[in-house]
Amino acid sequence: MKKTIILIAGALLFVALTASCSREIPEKDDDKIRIGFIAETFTVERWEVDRDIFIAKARELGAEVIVQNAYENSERQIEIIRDMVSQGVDALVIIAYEKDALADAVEFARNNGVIVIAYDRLILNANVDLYITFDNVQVGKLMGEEAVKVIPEGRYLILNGAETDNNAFYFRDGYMGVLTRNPLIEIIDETWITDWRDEEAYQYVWNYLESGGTMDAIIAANDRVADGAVRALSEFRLAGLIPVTGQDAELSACRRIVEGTQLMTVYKPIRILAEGAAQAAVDLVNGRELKGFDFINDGENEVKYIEYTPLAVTKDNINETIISDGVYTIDQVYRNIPEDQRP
């Protein structure tokens, strides 16, 4: 009997796995444009904004989109790629979790006539429709040359981003290009931060001085990664005197930049990336060729990419930038200095 029910049973599971499997791609209704927006996380300040506008300017073209989370998971990210596909979506617009692991998920999508592109993060091996970001190594070699400025020589830690994140490789090469250039630069340390995590950075800093170390200067691959830097020297009674860069001008940031607590950060104009990949994913699924790409290699294919050129946002030139561009307001990031110290 308990053989029998064993029997029953994997049959039943062998015909559901066969089903989930060989689900057709229905066919749509209607002739709107469905575009899928994969995020990896939204605990990043910046991609609930890349968000919202990508999904502002999607609608002026006239597309509907579909918002999904991985939460920092490349199976869950797969099964969403997969789904999506399977609810008959046009284009898939992705912000990677883990460099590597999209490539089947990736080949699915196309093989069953869904754009593909990739979000600001390149996809490896995966010959995406397109890649559209900012000028990464660009990125990178604005904060070592800020840095450089007001630290010409010295010991510099260095707090890279994420191994899964193909772009940290892109930053790391920018400064480092920069950094090491210079004779009079030492690297002390350096590290791998894990998924971005400010409190990973904290906790390396903090170990670093309390074991007696020190240095002259802290490169920061992000803001995030840069909150816990400050954070830790804080604690030491060091935040403000020793530099920290950053990147992605998230609001924070902003403010200790011009509490005088990190250097700098570097702004990447999201509202072009945003309205452009939205643009691109309607021009595509439209048959309508792309204008303004070059080509760059993902590991096994050369893809189609446009990239946009990032600004470097000091304290003298945060309110030509991030405010004038209205990002923020001048309340939103000087709420920590008095008015009568504002520039």
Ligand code: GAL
Given for the second form:
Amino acid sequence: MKKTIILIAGALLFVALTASCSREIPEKDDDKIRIGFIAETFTVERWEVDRDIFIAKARELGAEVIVQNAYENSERQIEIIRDMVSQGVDALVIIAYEKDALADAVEFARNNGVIVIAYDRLILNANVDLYITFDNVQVGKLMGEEAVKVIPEGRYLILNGAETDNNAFYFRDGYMGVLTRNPLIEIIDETWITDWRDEEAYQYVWNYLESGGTMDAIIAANDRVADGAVRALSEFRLAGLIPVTGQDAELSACRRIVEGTQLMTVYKPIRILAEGAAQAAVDLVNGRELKGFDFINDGENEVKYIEYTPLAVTKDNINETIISDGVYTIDQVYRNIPEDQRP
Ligand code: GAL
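Alt. form predicted together with this ligand, vs. the form predicted alone above:
Up next: the whole complex, starting with the chain shown before.
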């Protein structure tokens, strides 16, 4: 009898201990679908917008979302994946920090019946259930095309995105495909900006100018990189004289565009992507077939792939796109432009 009591007490203690250490994620209530949203960082303005729209749509679909941030650290991202799987999530939506670091963790999740969606950035060799993004080569093409419209011949400086981000290679394919087709365009130098950091872009362009370097245009692979480049140009009184590209339609970039220091950005309607990902996660968990997908090779597997169409935004169409879509208001974008000078 005494032994039985000890055994029961031990079992109860074990249950209590395991339950307490699983407090990280709220207990699963009823049969609600639970989705883990794993960001690589929120220092890039757009990812907070993705997160908020994703959560709102998932809730509308009756699911709950647990958000975790990997702070640009792959080991942390792997740990979060394993934690969420062990807590019983039904799906994971991952913005991968590094393109080739998560294959094993994704395999672990999928072997445990968890749906895994690569959000905006492909996860190589991972055989995810879905990769959902924008047409990233087209994003780069739009940058190249808008730059060539204003600088059809001349010397281009190329600031690629982070080498750890698979998208950076797609963007480069896009703008290099445009630039190298034009014999009157010279690529004078190119670099890869670690973690898309504006400080690194600033330092690179500043050093280039300080050493006497000149250029006729700068391809910056996103708005944060453009921000750094424009800050460096302004210290040499060149801001607005050298066209600079970007993407993500960040508010600071939209302001630079109407103020003339950034040529363009690429508008990727985040609402379409974030809501599409939430719908796909719920559909896949419920065993419903996806619609409108293609296949893309992840290095080892043909994975399902949904891509949305990006849009070039310049000062000529910013009102009919960014502002009319309600992304930002006239006052937000034209904050530094006197009212009588606004279109
Ligand atoms: C890319 C994304 C871009 C840009 C960049 C910086 O993967 O497609 O929109 O934001 O990351 O995080």
